[in-house]
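This document starts with one chain, in the form predicted on its own, laid out as structure tokens.
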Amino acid sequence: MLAVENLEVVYHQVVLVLKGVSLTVPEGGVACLLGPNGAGKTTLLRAVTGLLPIHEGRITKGEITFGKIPLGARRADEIVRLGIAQVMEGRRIFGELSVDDNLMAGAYTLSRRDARRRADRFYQRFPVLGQRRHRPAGFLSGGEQQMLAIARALMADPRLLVLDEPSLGLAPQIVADVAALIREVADSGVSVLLVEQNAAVALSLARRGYILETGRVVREGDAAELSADEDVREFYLGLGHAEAKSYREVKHYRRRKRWLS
């Protein structure tokens, strides 16, 4: 569905972030990509989406593939248009407006009458926000406010959703509630390209996954290989090494035990 290669980006002609990065997403599957904060995950996704020169940031090598379509040169709308939605990180909903207003300007790229058939299919599969559609929407919960984010990314009819931390921010029983809708979105054959903090999350959900420290990708592999990793597991699932600082650190340490035992 999504192809990266050798992505290279840079931000104001001299800082560059994304060092040769590549990977791919299933056709109605999930990617996930883990990393720590400042490793280039929100970058990748802003090249994805044509978002890059907002930020004064640029690709300056590799290419994005959609399908067989090229996408480094399109702008953020045309990539919408051609079936790509991103819901970003903190959600963005419009708290100022209504709940109903903030699904219909998710739904640009339709028809009035389909959009307003596809805002009423989602206050039946989301019956708290069609009981709220007419209160602005900054008065929803956090969890709400994500599942409307996650709505209103959905009226467009995209084939590939770009999520960035979905679950930040939430109480445990709505991160569930969160991942059971991602789930439920890539069964229907939506692939999902999703940037998680919760790498038990994210690997439990996804096919295939990515690590990204300083620009790079450091590990890929299988969701389910990634999450038998010994060095995923002590680094991203919370049995990190005290001093560790990535999961290049890791790798490190455990390589040295090793050595020493």
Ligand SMILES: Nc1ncnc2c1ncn2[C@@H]1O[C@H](COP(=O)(O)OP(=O)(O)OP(=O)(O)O)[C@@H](O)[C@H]1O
Contents of the next structure:
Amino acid sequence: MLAVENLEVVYHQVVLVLKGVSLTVPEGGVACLLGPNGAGKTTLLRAVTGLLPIHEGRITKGEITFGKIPLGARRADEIVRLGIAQVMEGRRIFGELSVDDNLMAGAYTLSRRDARRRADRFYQRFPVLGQRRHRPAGFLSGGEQQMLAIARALMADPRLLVLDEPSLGLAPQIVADVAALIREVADSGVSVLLVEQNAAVALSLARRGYILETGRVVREGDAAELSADEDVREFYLGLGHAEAKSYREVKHYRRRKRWLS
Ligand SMILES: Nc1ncnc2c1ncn2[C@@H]1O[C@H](COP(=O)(O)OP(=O)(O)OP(=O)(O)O)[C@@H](O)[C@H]1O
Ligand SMILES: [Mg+2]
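Please supply the coordinates for the form predicted in complex with the named molecule, as a counterpart to the form predicted on its own shown previously.
Below, the chain from earlier opens the complete complex, with every other chain and molecule after it.
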């Protein structure tokens, strides 16, 4: 569905942030991208959704293809029309607009009637938002705002949904709700590229996982295989050494430990 090949991204002509990243998102499946702060996860999503130029970033090498279509030089709005929708970091709903206006704003590629139908279906599925549809979205709880942000992205009827840390700052119970929604989205046939710091949630949803560190993929594999991997568990599933700063370091640390014992 989505293939990123050997991607290099530079900000402000000089700062090399992605150093040859390759990944794929399977058709109708979830791929997750894990990694510490500053690894380049958001940058990769910006490259996919055409948002690099507004951040002074540029693809300097490699290729992104969606289906068979190269995305490289396309504008963000063209990419939306091709069927890629996104929820970027921090949810970005319009706080002063009503819940309903927020939803309808996500449907500018559809006819008014289709948009209305999709919005109403969403309210049936999430009555809490339905009841609040005429209230300002800023009054919603963090979890409800995240649901709304995802619903708004889905209004455009995408084939690929790109999510940047949807669980960030949410209480565990709410994280489970968001995860359930992502699962439903994938089950409905929409592919998902999920960036998460919550590795346990991400790997439970994903078919394929990638670990990004300082602009490089340092590990990739089936999500089940990554969840079972000792090194991954130790660092990303919170079973690890507080002093280790990265997956690579954990790996090194564990090797040394094995060697010493
Ligand atoms: N517009 C920009 N100009 C220059 N450097 C940038 C810009 N945006 C991001 N960077 C740098 O690129 C690197 C990767 O940033 P990015 O936001 O992609 O990381 P991330 O993996 O999403 O991190 P986080 O987990 O904190 O969201 C960081 O060093 C960051 O400072
Ligand atoms: Mg980020």
